[in-house]
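A lone chain, given as structure tokens: the form predicted on its own.
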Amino acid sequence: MMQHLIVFPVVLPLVAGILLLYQRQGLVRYKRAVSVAATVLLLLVATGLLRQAASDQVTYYALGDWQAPFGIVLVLDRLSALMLLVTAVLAVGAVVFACAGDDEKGSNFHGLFQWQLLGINGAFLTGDLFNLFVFFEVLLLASYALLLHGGGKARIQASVHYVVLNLAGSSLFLIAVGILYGATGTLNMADMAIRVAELPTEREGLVTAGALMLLVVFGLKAAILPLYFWLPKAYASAPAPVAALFAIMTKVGIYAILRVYSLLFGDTAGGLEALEQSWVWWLSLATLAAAGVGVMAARDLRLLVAYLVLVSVGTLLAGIGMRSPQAVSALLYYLIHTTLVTGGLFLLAEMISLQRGKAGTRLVKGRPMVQGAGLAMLFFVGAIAVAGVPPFSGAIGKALMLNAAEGTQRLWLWPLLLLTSLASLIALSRAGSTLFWRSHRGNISGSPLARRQWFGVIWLLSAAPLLVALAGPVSSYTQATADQLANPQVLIRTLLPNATGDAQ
């Protein structure tokens, strides 16, 4: 049974999505029960896979028993297991929140939600480049429909930009895959790593072109400057549970950069990894600076949280650009924190909007909220956590990032990261005072919120204190993950035990 567990994160949401779409006219209670049960089961599976990966063994599942490099394989190592667990935890909070009523504002929410999980999980597990493209398309197709869930002018406008840019990115991805296949003769990433290392000189130009095209594609998915302009409005206009799940979408791009460039394009392959990390370093700093300006300029709570996602993107990409296992370990710890906390803040913004009436999430004076005290407490926790203020996990994550910087990297990262943290704190303080302290005129507005909504927000924001309590084991796991990622030979030998090449 355990040997088949690797395929469950793909099969489970696939089957659940089919059942939910087949019964799309069925009872709401049935659809909610199936979706929540499938997501909770996915969380249990991801937990089991994380325990399996913690043994430092790389395992794989060959579909149809067709072995690599010819067959399709799903690969489980520390990094993919961690990403699966983060996705499952985020999905539980989002789907329970949606069951309070957001799922009824449009059609097929739960089926599309499960298929988006299918695409995300498949992207984390796949062992070949073409199926990475396929799973990207699955998650993007589901996200197009989810972004429009409930309709509205703002969502349609944001979705047009989102769809057009991602279609262009998908086309570029397919071209890059074709170029790399033509140059190496394989799509399996472990096999490609060996062939890239042994590449004839006349084909290095093709591989360099394909690698740089992939960097553009993954940069678009991760929302790196200048490819991030689609994100703020798309995330701010999306339904709250969808925006919360979208918090993992940029991390798919970051995962792809980590996985592909550490495995395929090492230092012996024409210095492509060094070239990629140099570009990522400078663009990450630019992303941080631009996101800090966006945070200060935001006049809507949803838009503010969307720019906080971009701050996290810049911080995470800076970790990639620093080119050290210590930096990768730090970014993985920070990735867990920022994904769950920003997801919780998107849900919290929806709760605040429901209680403010016409004022919504605009940062203007409004009437007092019927449950303002509870919402204010949750906002306080989320705000100081995402800004990186002690005693919550954001402070630890950013401290680890700062500590990982070396030499001249400190001269750039320290002031920029600290200034964007200050800008985030100022913007969130201003938002909190406007939403809660300056809301004193008129009658109390809003009706009591559903328990499922409270559960979704508390579930995700509780990551901030829990990551502090578990900082020791979590950071140990992320450090071991970074060490494993720096030694791709383990993965290559597992998939291709008879390989004679040396990819690194």
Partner chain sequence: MTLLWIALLPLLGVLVPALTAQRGRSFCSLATAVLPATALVMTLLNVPALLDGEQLRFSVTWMPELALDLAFRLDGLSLLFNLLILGIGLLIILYAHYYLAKDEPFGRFYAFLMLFMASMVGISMSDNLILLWLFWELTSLSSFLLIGYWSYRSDARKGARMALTVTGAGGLALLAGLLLLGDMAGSFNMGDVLASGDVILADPRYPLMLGLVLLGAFTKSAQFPFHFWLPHAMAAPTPVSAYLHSATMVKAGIFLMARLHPAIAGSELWSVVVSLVGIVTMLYGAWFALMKTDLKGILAFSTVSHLGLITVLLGIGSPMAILAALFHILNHATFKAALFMSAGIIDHETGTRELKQLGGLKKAMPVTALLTTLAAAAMAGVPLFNGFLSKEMFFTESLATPVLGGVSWLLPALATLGGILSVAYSLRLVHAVFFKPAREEPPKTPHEPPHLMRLPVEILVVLCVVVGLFPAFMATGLLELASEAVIGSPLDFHLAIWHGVNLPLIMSLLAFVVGIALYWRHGNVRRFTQQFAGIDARRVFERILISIGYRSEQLIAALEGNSLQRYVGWLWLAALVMGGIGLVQITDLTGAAGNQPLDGILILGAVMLMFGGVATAATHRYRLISLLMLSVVGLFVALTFARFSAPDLALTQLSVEVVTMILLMLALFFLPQKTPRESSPLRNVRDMLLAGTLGLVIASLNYAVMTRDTLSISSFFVENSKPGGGGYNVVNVILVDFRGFDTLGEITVLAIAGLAIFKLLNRLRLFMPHSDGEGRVWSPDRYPAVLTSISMTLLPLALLVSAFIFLRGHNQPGGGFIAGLITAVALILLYMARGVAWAQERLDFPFQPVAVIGVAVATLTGLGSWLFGHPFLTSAFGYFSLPLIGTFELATALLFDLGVYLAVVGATLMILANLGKVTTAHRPVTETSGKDTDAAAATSSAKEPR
The other form holds:
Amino acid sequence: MMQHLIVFPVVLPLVAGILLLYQRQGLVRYKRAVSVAATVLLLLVATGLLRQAASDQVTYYALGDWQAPFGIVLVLDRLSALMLLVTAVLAVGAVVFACAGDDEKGSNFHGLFQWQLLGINGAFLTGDLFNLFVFFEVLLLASYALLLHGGGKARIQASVHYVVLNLAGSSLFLIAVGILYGATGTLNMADMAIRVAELPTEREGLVTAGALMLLVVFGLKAAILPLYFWLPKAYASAPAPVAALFAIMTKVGIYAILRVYSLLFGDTAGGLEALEQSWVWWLSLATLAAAGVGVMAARDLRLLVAYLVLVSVGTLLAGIGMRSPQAVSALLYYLIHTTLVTGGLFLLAEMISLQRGKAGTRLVKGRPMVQGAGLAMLFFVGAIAVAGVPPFSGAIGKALMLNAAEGTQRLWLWPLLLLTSLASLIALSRAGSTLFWRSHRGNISGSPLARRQWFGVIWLLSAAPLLVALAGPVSSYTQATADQLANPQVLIRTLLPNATGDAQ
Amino acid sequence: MLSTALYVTLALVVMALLMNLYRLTIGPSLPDRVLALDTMYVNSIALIVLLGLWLNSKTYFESALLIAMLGFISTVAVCKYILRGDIIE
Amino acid sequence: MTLLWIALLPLLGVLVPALTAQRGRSFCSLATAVLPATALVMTLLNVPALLDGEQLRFSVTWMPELALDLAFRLDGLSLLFNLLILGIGLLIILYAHYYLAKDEPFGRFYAFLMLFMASMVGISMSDNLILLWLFWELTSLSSFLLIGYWSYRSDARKGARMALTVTGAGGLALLAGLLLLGDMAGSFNMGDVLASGDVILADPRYPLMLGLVLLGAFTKSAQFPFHFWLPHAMAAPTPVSAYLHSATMVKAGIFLMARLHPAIAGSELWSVVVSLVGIVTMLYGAWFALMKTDLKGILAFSTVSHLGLITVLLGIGSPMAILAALFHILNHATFKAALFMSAGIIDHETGTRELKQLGGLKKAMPVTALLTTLAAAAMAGVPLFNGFLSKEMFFTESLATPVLGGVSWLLPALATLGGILSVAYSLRLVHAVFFKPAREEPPKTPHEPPHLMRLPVEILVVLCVVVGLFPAFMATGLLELASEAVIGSPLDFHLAIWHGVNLPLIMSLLAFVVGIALYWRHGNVRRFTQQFAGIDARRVFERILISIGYRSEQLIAALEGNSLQRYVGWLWLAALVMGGIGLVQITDLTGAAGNQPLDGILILGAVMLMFGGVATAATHRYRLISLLMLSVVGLFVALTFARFSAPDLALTQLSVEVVTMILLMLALFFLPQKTPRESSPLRNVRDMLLAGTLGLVIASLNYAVMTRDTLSISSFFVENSKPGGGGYNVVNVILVDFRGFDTLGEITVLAIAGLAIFKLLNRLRLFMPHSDGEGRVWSPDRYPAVLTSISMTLLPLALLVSAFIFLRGHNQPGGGFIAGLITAVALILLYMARGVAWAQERLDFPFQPVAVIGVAVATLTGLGSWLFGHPFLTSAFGYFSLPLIGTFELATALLFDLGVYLAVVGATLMILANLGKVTTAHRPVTETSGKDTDAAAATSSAKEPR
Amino acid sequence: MIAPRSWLPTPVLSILLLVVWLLLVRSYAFGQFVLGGSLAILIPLLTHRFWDARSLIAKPFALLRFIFRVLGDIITANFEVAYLIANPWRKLKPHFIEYPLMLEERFTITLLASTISLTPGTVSANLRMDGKSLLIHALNVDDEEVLINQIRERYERPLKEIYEC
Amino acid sequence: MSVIVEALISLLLIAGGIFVFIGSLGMAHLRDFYMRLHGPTKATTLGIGCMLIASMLYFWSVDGKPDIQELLITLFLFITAPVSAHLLAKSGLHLRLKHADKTQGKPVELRPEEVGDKPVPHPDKGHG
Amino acid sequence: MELLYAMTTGVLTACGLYLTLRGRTFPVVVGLTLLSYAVNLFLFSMGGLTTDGPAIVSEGTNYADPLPQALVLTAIVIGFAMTAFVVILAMRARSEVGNDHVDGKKEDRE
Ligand code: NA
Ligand code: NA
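To complete the pair, please output the form predicted in complex with its partner chain; the form predicted on its own was given just before.
Every chain and every other molecule in the complex is listed next, the one we just looked at coming first.
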């Protein structure tokens, strides 16, 4: 069974989804049990895969026993293992939280949740460009469905924007994949890397067009500046567990950029080397600036967290834009931190809104909360972490990012990153003091929150201190990951041992 | 002889298709357009048949079958739409 | 290890009050004090080693990627600060025990206080720049919590946020500065950094780094112009003020300047900037201390002033100046903590801090009066008190320094002025509170506090006096160690009360005389200056923040604009730019393969397609017509596929096209039938240009690819289709075998679409038009008889065709997907012809399980290969012979395809039939004049779709 | 909905399906008979529930005769229509005719309506909701009564004999 | 392939083409919707039928074995074409499409319940 | 032939793009559908245009590139799923918001 471990992150949620979706009605308890068990199992699998990947070997799984480049392969390296683990950790928090009752606000929550995981995991594992498209569609469609879970005007309206934009993006994806296939004649990314390295000059323009259009698609998913507009409202209006899971969605785009461009346009790509870099770099800075403004402007906690997600997007993309192993290592550390913490904050926002009654998450004076102290403490931890203030993970991540910038990059990144941090700090302190300190006098009403909700939030937010305590091992893992990414030849040679050519 | 016949037929079908397009464009009424579209579907069966003859291949036979079947359903749907608005009720 | 424990014990102390809060306040206070007391003792136990000149260091690698080590040091400077932090901290715990009201959550207070103490100890002992920064920011956070402790008070909340914002901003600058510093020094280890002062000074980035670091220090230490947060932080409970603003928080900035002194202070820039900022701060603070009428306000501004004084000394930077600075840090901490606590006692006992409500308290509170007077004397620099000694040293250094070159007389003059003001406000404090009669009655009748609450003040005042009397005995050792840590070499000095009559003494005397006079006349001065007042720092600060928030909102609204059209426009523009960049790099658009010849039928197809496309766009306002035009495109796309050797695609396109049409029409019924003309002509032209240009780019790329040879991997598929996949139809074998994983994903997408649409249909409220676009009432003939008859005839035929298409898929055009769509369409025809109720009665199974079973079948087929030790989705096929029937092939691919078939049927029916059902249930029953038998269906209540 | 009675509810349909299957697969191997035969049994079993009434063909040979007659009429009809269309339109005398039905079953009415549409110059345009009469549009009619009689005798009566006796 | 067969096939093809053409011609140039309906219903159907039979004959003669699956499409067409026409005519009547003035026998005799009641304001009317 | 084909994809793409830039949901949906048709044609042609060479083994030696065909098939299916979802979303949006503007504008200038 161990040799099949790589395909588990796909098969497990797929089978769980089938079990959960077979009947729409049915025992709630049964569905919850299956869903949580599958997610926990996924966490175990992801842990196992991470250990496997930590050996620094690239392993792969040839589906249907068809070897690359002809069949589809799932590739496990440090990066994909890391992304899988982050997803699984996030999912455990979200799914347990959902079991407190959010799952019953509409139909088929758990099944769709599992299939969303299927899409995300598939996207992280696949080594094939078109298969990446398919998994993107799986995760997108599942996300559309989950976004609507529970209904409501705001959700529907946000969905229209989100769906139409992503549909347009999917068309563009196909065009880009088409061009790359037309120019190189293959879909396997490792094979494509070899072919890009040997590309005749007359085809360079084609590959450039394809690759840059692909960048637009990934940029849309990752929410880079002129393409991020769908994000704030979609994330702010999504049901809490879904919003939490969405914290990984932008990272799928970031992962895709990292994966595709480090593999295809590394130092063997000749004239095409790093063709995405300047775009990513400048647009990430612009994204960071816009996100900072958004953070200051947000008048609702959920919206605020959504803009904080955007801040993280800008930061992460800046890491890609710097294109050095050190920066990639920093961004990976930051990615773990921001995914889990913003996920936790989305859940926390829901709990706060439940306790505040009509005021919800709007940053206005509201009624005092029954469990205000506990929520305040969690908010404090999350806010500190996400704003990048010590002693939690955000601070380390930010320091790593700042430290990774070199030369003139610092001139741009430092002020922007520090200013957005300041904006986050100001906005979060305003939010916290309004939510927890500035309540109406009078009796406290409302009921205490479910244990599962507490678990979900604490599970995710405990990443903030843990990532600091384990900063050493974590960052050495990310550093090794970055080194592995900088040297894609290992991956290529593992997948295509017989490949000829001078792509070494 | 056969190829000449093929060309002549093709020319006739092409003209028929263009006339369908003409009616589809100018209407004036909705049923006119639907009629034109329906006829276009049927005429495109001719195109498939001629393609099969030209290539000496029956690979496209099912396409013709499907056009015949699905074109009809398509027309039914539009008619139902015109008559009742809700096509499945 | 002891170093680690010294640093960690206060941190662990955060947990103590949280755990013991339930067991009563006394227990909690005692328990809380245990750990810091231990840490203090451990610190003291290290003093002998320190005196022996040992290097006390502790270091554990934490995060090599960031050069972050868990590294602590204990040198003289750390010792000095640890003693202040822990010692005064313990006194504060004692004091707070009495200060806080009965019903206040003291556990939380102690926890915050311990957090603060821990972070200060951390700053003081950090031996790593990043670690230092971590603790630095932690002080900002814990002080935020402490200042906002009385969170129900608006001024507390605002003061807390202001402090956090200012010090947090400084902290961020500090991070940048420290990263630069570490970079310049080549190490983040404190020892290495302190040893590489020359390298640092020579680095071109030095001014930037210095600016950033000083920004951190100045904001923290409330130096002008960042001082404004400090007075507002007085909204905190007095123990907090006493702690934060005497011994700890504000001293952190001073500590930083002292700590990094060897590394960064050796420049002219340092001297000028630091001295100037210090002197301005000193005078500004002193002046406002004189003007304030709130007891804690006076103390706050006096703190600002004294911090300025210390800063000046650090700016001067000579060994003796540093000694003076360190000495004053010590002295200020003791007398200011005592004063704050006294103020707190007064506040506590009288219920007010306003000077005009206070007065003549010496009768009611004689001991407090005495203690306060003594502490104030120390602050004023009266001889025989510790404040006098360090102030004398300050005067001496101000005379000795060459900092301001030609205007070197300015510094002593300003120092004297500071002294004058200091005397005046100290005098005012004591006189107005204890001796002058009160103008108004205080809210409470004052009396002495419990003795233990006064004990911390007594201890501190005794220290002030003892140090003042016996400086050499009390402070020399500590200062020797501390100054050695800062300067780097032992300093030879002698602390004495009497230095003879010299210029500093004269300056002191001047300060006393003029200071007393100033206090005498200060009422006039106040009235004079009050006309300039009115700038409330907090209000300005808040207004700026509000304005930033408002501007941000405007900016983000302008950027985002909640307009999908704009978002999509950006997307296409981005695609255009990106595609265009690639396109312009293609020198020769027509590749080596060139064009194939053209024929008439191709032209016809192209004309039909282009015309259909343009017509779809042109008629988009008349939606049904636009749909018909779209249908033309769909049909000819299918024909194009057929023309270019893709029969499977042609079949798929045809079947999808009709389903799409039905779907779009189903939906269109519930949407407006026409689109209003609303876009401006300009916008239309702009959109056309964008669309046209991108279309051109896509076309060019398409052309460029097509006219080049393919270097595809596809020959593998053709060669292996039969031997490896068991099928002749390569496309199908790719779908179910070579790339079966894609197909599995694809049917999952389809199933999710069905589920998602089901969710959308739930609780759907519909606009049900009673008439069509022209206002015509709908035909009453729901199910035309001709149609009903024919649909039943067609169904078996369609199912047969569907089975045929399914079974041949592996070898001939066809397959599960097309077959599934045909089945679904045939069933939908029944729904159209006979109605939902009728069909539902006969198709009485739910669709969701069908779709899911489809995915399950495909998945299980894939999993089956595990049993044979093959990877997921490995196919198998074999040839079998049966008598009479002959040889036939059985392939797992067919099973997989069956999954596809079921998923398609289930999902399509979930989409179409459910939609039809939902809408029908809502149809108003206004036109049931017809006598058709199915009228009952219309009245059936709204049921959940399946 | 008719109740499932046996494993072969509609034998005629089954035979028809088998024939169609053989047409589709273009093979007359025994295996295809087996496969087609199973489908021909299976599909009616699955779809019988969609039939309102079993249409009994009373006189199969009459049906055949009817079919050939209609085929012949279709061909003549087409020449006629082609002639009419090719000629100047002024000569056309379009006509709406209300045709009173004597058939009662929906299925047979549909057959009649289809036949009318396929044959000379007529298109059945609307079936009254009460099923009593059929509106016919004729392209070129001089005498309404003649046409009605023609339809009645040539098509409706044979159909009634075949199905509804 | 014998000349006779080839000639037969060619003849059927061209006949089919002509019928298809005439069907569309009628649809394109006749004056009212009801008349336009006649061409495609009859001529086009027959035309396609001819071509299908031509194709059938062709492959029969090429492959040498009887292959009459084209009949299936013809069958389909003959079943469906009149129904489409019927429904289209019904739609036309429902929309009260104008018919040529000289048409005898008015379809307005349609009973009220079969064309619907008096027009009522459409809810979308306000939407343009 | 290739030139004409490319022109056709270009025109179809442009028309689809234009429609996606409209302000009402239904034209946008139609535009997305049209765009997906164009994209399918585009992707299909990435393997070159082959006459009389369906990729069915043993019927000659001239085979069209089967891989883009398989990709397009998948793309068609996924496109259908997406179209179905988005059009019903449009319906739902209209029912929730009261008009079919893509931004759900309150003031209805229709
Ligand atoms: Na259609
Ligand atoms: Na309906």
